[in-house]
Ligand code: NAD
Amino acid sequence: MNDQVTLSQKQHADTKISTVTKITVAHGDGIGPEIMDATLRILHASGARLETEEIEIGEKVYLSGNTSGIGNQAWASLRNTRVFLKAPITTPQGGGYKSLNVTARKVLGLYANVRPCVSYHPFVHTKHPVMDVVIIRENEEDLYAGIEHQQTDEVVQCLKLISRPGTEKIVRYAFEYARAYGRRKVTCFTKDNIMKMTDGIFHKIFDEIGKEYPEIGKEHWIVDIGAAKLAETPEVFDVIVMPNLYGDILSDVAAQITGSVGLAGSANIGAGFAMFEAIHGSAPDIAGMNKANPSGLILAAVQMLVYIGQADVAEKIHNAWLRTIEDGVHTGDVYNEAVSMERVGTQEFANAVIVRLGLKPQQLPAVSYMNGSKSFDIKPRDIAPAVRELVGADIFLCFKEKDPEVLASLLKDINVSGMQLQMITNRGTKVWPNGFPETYCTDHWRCRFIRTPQQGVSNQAVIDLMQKIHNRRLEVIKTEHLYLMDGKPAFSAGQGQ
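Structural coordinates of the indicated chain alone, per the form predicted on its own:
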């Protein structure tokens, strides 16, 4: 092992001097300080050309009264360095505290979450010995827009927002990533058999952009069967791109079936900003006990080094980490008497990686990042605006009577600029006309008023419609305008319509 130390020190000394990159570092909460210390020691020993600015975020900041968990000085550092290496933090329960991860991703425009999920068979136990999947998750919108309302005593809502620009960015990122890393296929997961407009546009844009990458295979799966396939035979996938919620869930599933979520790091990439972190939480139950596996943060730091153009150091650390795993030096979460040679703590694992800097694995595939930085300049396309024509409105009511016929009797004679009651739904299912008595109804009703034949109406007509409904002592809680866009309905039908 002394020869390995000498080799590591010599390569450190021989590392060519290049531009130093400033990064912002947060030690976080729980096990965060331990795994960050381990990671920074490895970065220093490897010759990474970094200058660090430390910020305080997380539990202490939350409990000081800042519900976002991050202060102005921390934001200033991030906007200065534009590169963030972050340990896990603890978000206090209750009190209206917002997720700092979600806040940082959205405020800084970090639209792409990139999570490599790799099996290290036979050195880390897994049911899937052949697995090398990269999950690329949209990071800013979908249900994570966080727009929620309690509308009635019985019903709350969360708005699912999917934008064309947001989808274009993440889909193109997935194909650019596949091209840059020599990946063979990109798969898209959606639920567009049900959410035909939101998930539908994601699938449509995937197909449009995929045509620009003829050398890369492409396929689409409905997310439920796709998830089952991912859990059963992950080896058939390569790069998977998904909307936010599906990607959040399935990236954790993919990481776990490699052997441990503790081995997975992630990158959050935007236009000129990037954040790198382990995917696991702060694990306060083992904080300060030198038990945590620092691998997720180490591999996140590897992604960071590739991003900032220090591919030589990234390759050195990653191969040393692989050699450490291969040599059976394991933390408790992946220790297995059948293959492990030494059970170590957090800092001892970091020491083992440092000792192996300059070495490569002998059985696991060695990595190479020498093609340099893998950052992509991605901009959504400009599109011609559609011709929009207002033809009606969905008027949402809070109505305590659970009989749709009673509600219809109060509305069906209203006629404003040709708009008349066409349909009433409850929780999306048509209950009038010709509804079934078996359909369970809550106090939340959607009443669709539309001009037939579909011709344009004015915004003032919708206001007048709402006034007439209000005059009948019915409580309007929400409205949605109904448009034709380029002559086609830009709204969904009711279930059963």
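Same protein, different state: after the form predicted on its own, show the form predicted in complex with this ligand.
Chain alone follows, minus partners and molecules.
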């Protein structure tokens, strides 16, 4: 279990045992202040060599009119300390508030989210006694780009962005992690049978980079059946690397099936910057009741101590925590009459850990962090740029008449630099030519104009095309350029095309 830590960056690797490290701390919202108090009390009692700088982020900041939930002073503190211990925060529902968690991860370049999910059988009730899975979630991209638009009365879109360098970083991180911590296998989950280009590149890069790690097993699962297998037989998994959204969902599932979502901590790692947090949210339903399990944040703090070079203290806290769990001192979320000895609140749980500092578990394996933290030098590969050739454009229109033949009759005769109407789709499904009357259509249409045979056209030609469509009193709501990359189409076909 000594690999339940994340990886120190270079500047921390040489930190001397006696060095006091400055960290930024945010108490957060909901159960945040309670679990942070519990965690800080344990850190202080354990002799962690820390100087803390407190910042205010989250609900209060949002409601003061700052839609990002974090002010300039807080950013300055983070830039100064470069280590952030963060309690969960509440993102107010509705208009304009961006998730601060996502913003912090992206602005600070924290590309790897490392989430160990471990069973503590027989001391914490779980259907999965043999479970020790590390989920490595891509942290900056995917649907979390947060680029959403309402384009027509009926249709809203969210852009899914997957980049080659972003994917290379996370996939390589997963393999380096597996190699450094003696893990036997890395599994990749994607949905590339449907999203052939976005999830497709993630899978492809996984296969490419995996070849550089011959000693490590590799496999790929389509995320739906992979998730089902994870929930049923987690013991067959080891390290799992995933795009952002799948990683978010499945790390909650994985933590919950170990016994409680309250048990898992996580590390968000970037180049020379790291943020540590529980994987759960601010749990407003139990806030202020002294009921929350502080374990997720405590284990995140353990990851942080390893990262900053205080492996001795990390080990002390983690072993005391394991002993507490083993002694049956449990918060309500994991309390089970058959195995638990005492049901405690958040602060009493922290007290129980403090009392056990210096003790080791007797049945669960004790952790040892004395090999220290590992740092990886992760850089995306240099790839020669492709030859890009513009050959057409998908012109998206808002059109209220729900008949593709009517729309086609308004566009069919247009020819700009050889670009002509090839197909019309509605929500991705081809409805012209030769559509089915059964296909339901909204007011949001994609009209593909392409030069056949496929040959280069200019950007000006696409602008002229839009102008022609506009002159016919049709409402263009967006365009996507169609490229050939190294001679191959760099766009998907319509469903049914």
